[in-house]
Each structure stands twice: as C-alpha cells, then as structure tokens.
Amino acid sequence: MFEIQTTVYSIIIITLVIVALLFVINRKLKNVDPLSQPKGLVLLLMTAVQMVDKQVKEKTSDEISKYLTPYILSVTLYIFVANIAGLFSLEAPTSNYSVTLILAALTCVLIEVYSARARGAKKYVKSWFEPFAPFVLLNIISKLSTLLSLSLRLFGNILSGGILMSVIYQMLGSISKMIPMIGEFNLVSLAVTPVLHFYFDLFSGAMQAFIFMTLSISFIGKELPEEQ
C-alpha cells in the first residue's frame, strides 16, 4: 500500500482554511458601503490589492494586470499560509518539493503564455532559436533554470527552517533534562522557541511569499517586449 505523506493532510487543511477565509472576506466586502471610508479588514485588503496591482502594472501593463494580479494575490496568500503552518503544529506544505515545483510551474506556464500573446505565435517560436538555431538547447535550459530557481528557493528556505527548529527543540529538550525537578518537561523550549518561531515561521514565511511574488512578476515582465 502507498504511504500518504504527512504534508497531504496539511495541504487539505490549509486549502479548506483559505477557502473559508475567502468566503468570509467575500461576505465582508459585499456588505461594505462603497461610499463610506474603508477601515479595518477592508482597508487592509484594499491596501494589499493596490500594492500588488501597482507592482504588476509597473512590470507588465494595465491590461495584463487585470488577469495577472488575481493569480499573484492567490498564490502569495497560499504560500504565506502554507509557510506559517508550523505555528499551528502542521507540517508546512512548502517543505515538500512537489508543492513548490507545482507553484513554480504555474508561474512558468504564465511566463510563456504572456510571452506568446505579446510577441505573436511566429515571433514566440522564433525566440526559442535566437540568436542561432543551435541555441535552442541553451534557451530550453534557461527556461528550466527559472523553474528550478523559483521552486528550489522556496523549498530550501522553508525546509531548512523546519529542520533547524527540530534540531533546536531536541537540543533544548536535552538541556531541560539536565535541570533538576524538570525531567521530561521541556521548559527551556517554552522560554526560547516563541522568538525563533516568530522568525523562522512568521517573518521568514512572509518574506519567502513576498520573494516568490516579486520574482514571478519580474520573470513575466522580463519576457514581454519593451513596448509592452
């Protein structure tokens, strides 16, 4: 029988949480008076959307941003929630390379789609053989390097953070056992690890989501012609 990876359960839980979160946000936005001054959650959402949309427009165009911004927001939200799963005793889905590979592949597909739409089919096919026909192999390797760069960067940072936290827990557990009257209770971890979780899970998780978002926008914008 096939063994189910523990990240599968985390993926299911996180997906359900995001769907529920989006449902609540959607209901919240529907009840907002468009003529009133936004505040609270609505103001936060509007600010986030405007910031991402502005960045997408700067790298691509107003027309492309209508379709690209929703994708960028969605994938960034998923990566952020997945990265901070450790705070809730879940294994981060982004510590599984198959997950980060799929996320990177989605971005790479969009890179090629927007490049083909902007250049036209003939110029797009020709670009694979520039500057000379034999360079097609180097161009393919270049495309694959983008896929590997996006997927491995996210995977490596999240996995290394999780491994480091596990090592720290074991080390602090050994120290706790050496303290009289404590025994098996890992009291030292309770005092030290909250700060480390803040960095490795919350801060680093948010930073990696932001980096993935920025690189995705930059890679897509880089493939568009200058006039775009």
Given for the second form:
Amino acid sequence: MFEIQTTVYSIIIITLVIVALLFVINRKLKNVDPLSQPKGLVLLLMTAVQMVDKQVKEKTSDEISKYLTPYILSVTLYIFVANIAGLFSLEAPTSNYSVTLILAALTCVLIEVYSARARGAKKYVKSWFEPFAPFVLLNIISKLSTLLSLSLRLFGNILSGGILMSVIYQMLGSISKMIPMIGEFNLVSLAVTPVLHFYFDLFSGAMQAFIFMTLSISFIGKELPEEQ
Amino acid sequence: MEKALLGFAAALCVMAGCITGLMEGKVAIKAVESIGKNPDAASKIQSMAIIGAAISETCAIYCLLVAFLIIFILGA
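Would you mind generating the form predicted together with the partner chain now that we have the form predicted alone?
Below: every chain and molecule of the assembly, starting with the one above.
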C-alpha cells in the first residue's frame, strides 16, 4: 500500500491552471497585429521574454538560446506559480522533494547534453577523467553536488517558509482564543499574516524562481567554449 | 530523552547557517561595491555574485540535508 501525498493534488491543480493560462495567452497573441504598438498584457509578456532571452544570449550563443529560452521560461513560470501556491491555500508543490529533484535533474541533464555537444563525444568522455584518471570520483561528486544544491536550495527555502507560516497561524490562533465571544475565529492572524505572506510567498518565491533561472543559465553557459 | 538529543543535534547542524549567512552578505556587499565602481559590468558582476553565493551556499545546504536526515530518519 502506498498513500497519495497531499501535494499531488496541488501539482495537478497548478499544472491545469498554467495550461489554461497559456492557452488564453496564446489565443490573445495570435490576434495581435505584429506591426502595431504592443500594450497591456502583450507588452508585459514581450518584456519578460526579451529579458530572459537577452540573459541566455549573453551566457550562451544565439543558436542555443533558440532552444534554451523556452525551457528556462517554462521552468521559471512553473516554479514561480508553484512557490506562490501558499497564497491560494494550496500546499506548495516545491515543498515536495520529488518535484524539486526532477526540476534540478532536468537542468543537470541539459548541462551534460550541452557540454557533450560543445566538446564532441571524445573530449566529453575525456573531461570526466580530468586532470588525470583517479579524479573521476571527484568529478562525479561535483556533478552530484550541483544536482543536490539546486534541488535542496529550492526545497529548503519553500518548505521552511510553509512550516513557519503554519506555526505562526497556530500561535495566533491560540492567542485569538483568549478574545471572548469570537474566540474560534482567528482574528489576530488577519492583522498580522498578510505581511508575512507577502515576504514568505511572494518575495521569497519570486526570488527563488529567479535564482533557479540564473543558476541554470550560468551552469549551462559555463560548459560552453568561450567564443569572444 | 533520545528525541531531545536528536533535536539538539539537528539544531547544531543548522547552526552552520549563521556563518554562511554572514559570508553571503559579504558577497552581496562586494558585488554592490564593485558595481558602484564599474557600473558597465553590472550584469557580469551580478551573475558572478549569484554563482559565488550559490556555490558557497552548498555547505549550508549539506548541513540542512544532515539535519533533515537526523529528523526524518533517525527521529522517525
């Protein structure tokens, strides 16, 4: 017997929401005249895509950015929406280690793929045994540490935020029980928690998504040969 | 008694975070200083600072991992 973890439901809900959102945006973008002045949502989307695209092009080449930018954008969007799930009283999917491990593993596979492509098969195999053969162990450990640090950073930050919020809710709940008449209604938390939600969910979530994006781009760019 | 000891061990593990926090603050200070000196290189300095902070954060993340292992595997 295995039980279903509660985060699975929020993963499904968030995936559906993102898919629906992208469908709506796609509809809207198809109707836009490409020669007209962009405004509103279209302008916002264009700015975001251009910002990420510029960053990817700076670190890698123009050719790679064509394939890398969509991946980076979709992962960042997913992480951001998953991190702010606490605002909609869902359990954040990124507080489940399997989710962050998969996201980090995807990035690590991409790092290896681009490294192999840039160097060619022979040099890529050789790069595992550098500077000489016994160092293969250290190289494996350093690749594993990338995976561990990428996944655990996201997981630890979001999990600790979620645990802290639930502890604060319990504490404020026991305080507001002292108020006569309406003790069962958690009145104190209404006054205190919005600021904390702003920090732990919105700010920390956006920050972690941004850091994951920057690190993915930089780690992939590090493996490519310098052309300038 | 044993549970209290395990909790104490986990708390000691996470204590490594205080030095990491201090030093990552130093990374941010230096990044801001060098952007002030040379604003043209801001994007390069920014990515370097984030990578440096991320790699030195690995140490604190290992400590977090050890604390998780103590709590969830030894304490379960």
